[in-house]
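One chain follows as structure tokens, the form predicted on its own.
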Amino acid sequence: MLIRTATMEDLDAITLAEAESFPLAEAATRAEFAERLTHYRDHFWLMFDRDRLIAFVDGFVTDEPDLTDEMYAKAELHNEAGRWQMIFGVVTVPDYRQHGYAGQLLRQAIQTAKEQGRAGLVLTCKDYLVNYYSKFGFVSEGVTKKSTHGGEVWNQMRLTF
């Protein structure tokens, strides 16, 4: 498995792959991919079965303490500068799942955020992957009402080095 940061050719395979991992009111549509490329593409962390992208992970940075929805739409608000690392999607294409992928991708962008001099990470997700976060040093703070994103509940996690 080859494991890069993003490149402008891989807009088609990423919007592939979060179309096949979210539902439509969740996932990221092909401009927004497009916007967050070029501002942040060094913030795409993509594994790759030979030719075929079967995980990522990405999100920007900011001193914003906590993810809002107003994160997913306006990708020009990345702060190359910024002390935390936004992660707003981890996906695996549903034929490689269960397999450690995402997880390998999680690891890569934490080690990244550490050597870039980030204060962490921080996250949204569903109650039931709040122990898969754990995992990996996240702390829940328990229901956010900065994102209703896909009209959804969600839980904010913070990894603080």
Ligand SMILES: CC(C)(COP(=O)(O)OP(=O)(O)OC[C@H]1O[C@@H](n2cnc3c(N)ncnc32)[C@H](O)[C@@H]1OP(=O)(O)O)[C@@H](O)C(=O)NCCC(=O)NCCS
Contents of the next structure:
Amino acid sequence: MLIRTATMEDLDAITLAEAESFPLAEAATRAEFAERLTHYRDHFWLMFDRDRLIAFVDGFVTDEPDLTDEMYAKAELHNEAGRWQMIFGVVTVPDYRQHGYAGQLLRQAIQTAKEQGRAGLVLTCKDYLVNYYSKFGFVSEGVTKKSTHGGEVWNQMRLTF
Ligand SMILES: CC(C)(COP(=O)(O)OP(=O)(O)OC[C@H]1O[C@@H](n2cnc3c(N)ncnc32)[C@H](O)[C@@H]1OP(=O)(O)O)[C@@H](O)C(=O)NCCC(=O)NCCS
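Starting from the form predicted on its own shown above, please give the structure in the form predicted in complex with the named molecule.
In what comes next, the whole complex appears, and the chain from above leads the way.
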């Protein structure tokens, strides 16, 4: 499987993979991904099976230590010199799940953040994925008050180098 960062050419494939993987209320839209690719395409990690996008991880960089809903919507808040690599999306399309692909991309994102001298990575997730992310070194900080994305309850998790 090929892993690479994104270009604007990947916009449709990313939007499709997201729509296949999240409920409508949680899925980022094509317009939101266009903004994200404009501001931080190098903070997308894409995995391809031949020419098919099968998984991706994305998120911007900021000095803010906590992930907020505003960050999902405002890609322009990306700060290339920031301390924390946020993770906004972790997606594997349904027929490629349970093969470790999301894990490979998370490890790539972690390695890149380390090489770039970040303080660490921050994500939010539902209860059932807390154990999954803890395998990569993320530590749960409990339910966050700063995100109610999609009307859901989110745990914030942090990996500090
Ligand atoms: C969550 C999600 C990204 C996981 O993607 P994935 O590529 O299946 O993830 P992985 O294969 O790395 O890990 C999933 C499970 O497969 C297991 N696994 C890893 N490698 C495996 C392999 N070679 N064979 C079988 N199972 C494997 C992992 O141990 C993990 O099991 P666990 O949940 O018991 O820890 C995917 O299910 C998805 O896109 N869901 C919808 C969107 C979503 O909710 N994203 C998370 C937002 S916070």
